[in-house]
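Here we start with a single chain on its own, the form predicted on its own, put down as structure tokens.
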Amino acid sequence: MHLMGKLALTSIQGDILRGTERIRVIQESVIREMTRKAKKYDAINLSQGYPDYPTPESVLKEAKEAIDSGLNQYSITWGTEELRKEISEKLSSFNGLDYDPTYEVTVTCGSSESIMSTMLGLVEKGEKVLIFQPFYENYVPAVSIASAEPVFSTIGKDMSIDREDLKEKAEGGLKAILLNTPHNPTGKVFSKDDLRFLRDLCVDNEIYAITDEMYEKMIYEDKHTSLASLEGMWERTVTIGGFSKVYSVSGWRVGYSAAPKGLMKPIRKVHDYTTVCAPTPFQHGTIKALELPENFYEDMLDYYKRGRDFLYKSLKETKMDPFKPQGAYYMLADISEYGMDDIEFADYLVKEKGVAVVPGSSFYHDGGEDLVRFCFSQDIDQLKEAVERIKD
């Protein structure tokens, strides 16, 4: 082998070894660990976000027919042409965003792959990415695997963002801001005023925005606004979405990213060499999902709103202090009055009461020991049984 080739290989091997060390220190998924404990102790699982709302029969039928008709091989790497067109039309009508489905929409293996491919495609080693804490647990590993540096800004218990802290960090040098709205785990829906502030930070400091809008159809008292729809943001934003939660098909692993052609090109390269394509028959089922009438979303929202209101009222009758979410189907609750930290409390609840929740500190770089997260995506009867066990 040529000397330069040997040196290059040694360098790559070194990066792989450092990457292995980096991945090793990323903690195991606490949420999935709580799901395992729920099974072990025969507990009601209010930890992992399994949507319990029924998948429309027409959507299931479409996926089955795709399998039966032989659509079981690779699709086009970026997703079937029909699905990309449907996503583009949805982004235009619902989000107010115009993307060319040929070059600016990519179908991925769930939104988690979109986030990972975006990080690996756009963020260089050592660059800083801002994450709001509490955060969805995949964000920090995605930044770390890309060899970038996560920096954190905290959403207050009153759902406010710390604008001075954000301004200081933006001016200190950020490559990107990772935004999730509606937000998991707080249920915060970022207001237009919040979004305008973030827009100004990004424009003034030449920062990318990566927006995870998985729960855009799950907002209880307001309307969804995409950050990319604000003036000056389309050209610097990657908009990410998926179908797992709204249509109750989390096992299908179909998501998408949308971005201007210049940003999408490196994202597509990573996507191509990691997952090749999303599952072909489930892409066809997703097309049918995007054709569902508006009353499907209204009924789905009513279903989760009943669960939210019931759980909030019930937890208020305990020594917990829950925070009422504006969107998604998660609820944080303060457990300070119980004299246990979040890990002790969650462990006690799953073993002694048969209810699995997530320790709050798993959503924080620092903090959260006085919080736990409930997921209220389960059937109302399951929520009632869980509350009875907690109150017992």
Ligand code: GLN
Second form
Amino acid sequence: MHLMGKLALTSIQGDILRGTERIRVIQESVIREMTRKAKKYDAINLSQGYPDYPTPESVLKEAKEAIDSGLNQYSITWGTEELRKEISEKLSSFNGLDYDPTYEVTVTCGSSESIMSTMLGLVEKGEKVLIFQPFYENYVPAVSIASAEPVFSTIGKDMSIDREDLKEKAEGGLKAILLNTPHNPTGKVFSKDDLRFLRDLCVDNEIYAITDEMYEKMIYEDKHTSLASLEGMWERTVTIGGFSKVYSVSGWRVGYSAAPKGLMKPIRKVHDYTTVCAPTPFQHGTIKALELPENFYEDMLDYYKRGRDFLYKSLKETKMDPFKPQGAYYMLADISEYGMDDIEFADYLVKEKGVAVVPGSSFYHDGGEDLVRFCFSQDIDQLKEAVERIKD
Ligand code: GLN
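Mind giving me the form predicted together with the named molecule, seeing as the form predicted on its own was just shown?
Complete assembly follows, chain above in first position.
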């Protein structure tokens, strides 16, 4: 008994050591580093995706009232009952998905936590997870921290996916595909045809889907489709979303994951032991956000669309070659004409011109040195000022 205990401890220590090595090789987020540089050089921050559309007063008031009325302690670990119910209703009416709020919806500390707890909960050591590149920076560390192996498939500059490559990788053995639509940083909205193709891959090869739908309300010319709503996908998909971007409350750290009970169980365990619960007063504010009328979303979309069109047109007038996003609020631009790589270019821009952007290579496993990412979430005056500084 004593010996067994000792052996078990040795093997756990081995895991911890390997874990430490994994953490050491992961670099800090370049996106968030650019925000620190923007502060340091007093630059306009078009790097990290800070939403700027005003949060409705009623939503802020609800959170303040929650604090004032003493709702400042832990909530139920999975999220307040009321918020889970609201999320489940939103998932039904907006996404066409049916989740039981008692067992199948978990409120997390932002969608980034959902991604991490899903990886840790569902993916085993050494298993492969497909990530589309370019990718949102957090995905790769989430896979590595779960001791799994990221494999990459590239979204082309024309926003197409490489079906041959995907098929080959799926048949080679994948545990999960990590999807993000609308996509950060390209702004690609995966078409119904893309989604059907991915569905077939997942169903035929018994692959899970983890889908980050953070920007589902930010689609400029189309409507959102959740991968889990396609036949055969609900049972194998974890649908992730959040409130940071749409309601401009990224500091509240409120997101969610939704999945069939069996998949949700291990995800909840990770959530239970890592963050315990999302901030209680902000969960109350979020309930109010979910009750906002339709015109809130229309106005928000108009606001960001104006920013998109302005930035696209303005960058076209420079030596950069921007890609027009279909959704979300990021824009990649080709900078090859400038004779600098992405890191030099971003450094030059933040230090000499006072505009912070993100170097493209931070979104790629291999490549991206000819790109930078602009975030056009700031108000039009800020964008105008940034463009003037760049053109200067
Ligand atoms: N999604 C945002 C971006 O890509 C940042 C989110 C974050 O830093 N947690 O800029």
